[in-house]
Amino acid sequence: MYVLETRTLTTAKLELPSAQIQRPGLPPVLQVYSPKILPLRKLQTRFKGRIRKLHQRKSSPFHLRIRYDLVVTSDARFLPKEFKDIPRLQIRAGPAFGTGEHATTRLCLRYVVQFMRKRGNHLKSSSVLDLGCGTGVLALAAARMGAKVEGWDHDSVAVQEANRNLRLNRLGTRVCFHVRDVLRGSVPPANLIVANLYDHLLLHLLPRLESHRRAGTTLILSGILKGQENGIIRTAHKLGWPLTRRGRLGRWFCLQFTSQP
């Protein structure tokens, strides 16, 4: 992965994932992010700035426990022992995004399982979707509680991914996956919408969902960074969404949003 970094501020669509970083004291700056270079040289013609390899550290075995409602590993044969007895979900580290080691990631699988968790006797007849579902794992880490999934992504890849992470944690039944744009199309009923996004398509996203508000479903929405909060919510509020959580990992941020029918 690759991150062009320019001073040179734009509202242009840029095809490519970005982000605005405001620090204390030095001018905002805009970071675009590609898997090839190519697309980044272009635009560096037009923005200046310099491009930089992002370096990913070699993976080791990673567990995440959420209270006594879940444990998501990458590997179980190294499972400590104190999770043995826990629900367990195992996401293989491959191309897509979302093991659960990201701060965005970690903190949907929170607010996933505190919702599943306040559903109780109507576990059951939850009805899940997740848009740019990656991995797979919040999806399936609500079907694991006992909800029924749908998750959406526009990478063929991602969506492969998330199968055989369904088959590996055998919850077909509960789960399906599908390849489709979040921005396109109809989005169907839900009372769980989960978006794990870049901040400029939950903008483009909030405006679609007036059905779903009237119907008073949660929402919860990351892979928003400091600076960005405000904009979301300040938009979803415009629309009638009124915030009920925000949480914060890092510069990372996650928001739930819960309307009343």
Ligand SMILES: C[S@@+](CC[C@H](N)C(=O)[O-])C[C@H]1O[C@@H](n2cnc3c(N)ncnc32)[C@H](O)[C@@H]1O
Given for the second form:
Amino acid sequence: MYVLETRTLTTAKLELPSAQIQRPGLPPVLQVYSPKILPLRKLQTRFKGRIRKLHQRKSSPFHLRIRYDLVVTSDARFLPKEFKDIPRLQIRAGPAFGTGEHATTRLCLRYVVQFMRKRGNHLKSSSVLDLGCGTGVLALAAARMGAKVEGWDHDSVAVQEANRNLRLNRLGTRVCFHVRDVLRGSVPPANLIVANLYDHLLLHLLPRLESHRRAGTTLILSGILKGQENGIIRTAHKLGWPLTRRGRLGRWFCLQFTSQP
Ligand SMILES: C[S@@+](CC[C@H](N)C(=O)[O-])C[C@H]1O[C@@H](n2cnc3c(N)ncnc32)[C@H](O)[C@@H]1O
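Rather than the form predicted alone that you just supplied, could I have the structure of the form predicted in complex with the ligand?
Expanding to the full complex; the earlier chain stays at the top.
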């Protein structure tokens, strides 16, 4: 796998998976990923930047257990015996973000599972919105626990991948995925909104959630690097969202806000 890193933050459709990365104290950069170098060389002539080879470790099956509520696995055939009786989610290691291995996904999974467990008798009537769904891992985790879920991603490759994972897990009508930009159009009501995005997107998203604040929605936000968390907490606080939980894995934060209707 190769990555082109450029400071040109283009809005053009690239037909390749990409991510905008904001490192504290540095200008944002766009990363575009491809298994072949040639498509990136073509983009490099337009957008400049640097191409490097990503050193991937040999893929071995990945399993993540969240208490005894859920196991996320990349290959159920290799699931350890002691995990066999736990409700399971299989996520293909494909071109979209969100296999469960990244710290932000792990933090969000923990928070989503805990939120769902606390819903108790209301599980089946719970609605969840996953903004920036990638592989659909968070949406599918909530659906596996009983919620009705919608997942959005502006990257059509990610939505294709999420639909593949939906079929793989046979979660049928409980989930639907759409190609949508989280900053365009209205955001439908939900009991829980989970958004593992980037801090600048979260700062633009928060003011768009006023009706959700009034309705008592819970927000789980991640994709927040150390040093960015206070900016999000301050903005959320000004908009009437009290912080109810804060977690950190390495340099990544996950924040939960629960509004009082
Ligand atoms: C960090 S990944 C999170 C994936 C998955 N939800 C997880 O937790 O592992 C962020 C996702 O947000 C998507 N994204 C970025 N900007 C977006 C936007 N403006 N609207 C919709 N999706 C966006 C990216 O394509 C990417 O799939």
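Residue numbers count along the first chain shown, from 1. Keep in mind it's a predicted model, so treat the numbers as computed, not measured. Throughout, rigid core stands for the largest set of C-alpha atoms superposing within 1.5 Å between the two forms.
Val32 is among the residues whose C-alpha shifts by 2 Å or more between these two forms once the rigid core is aligned.
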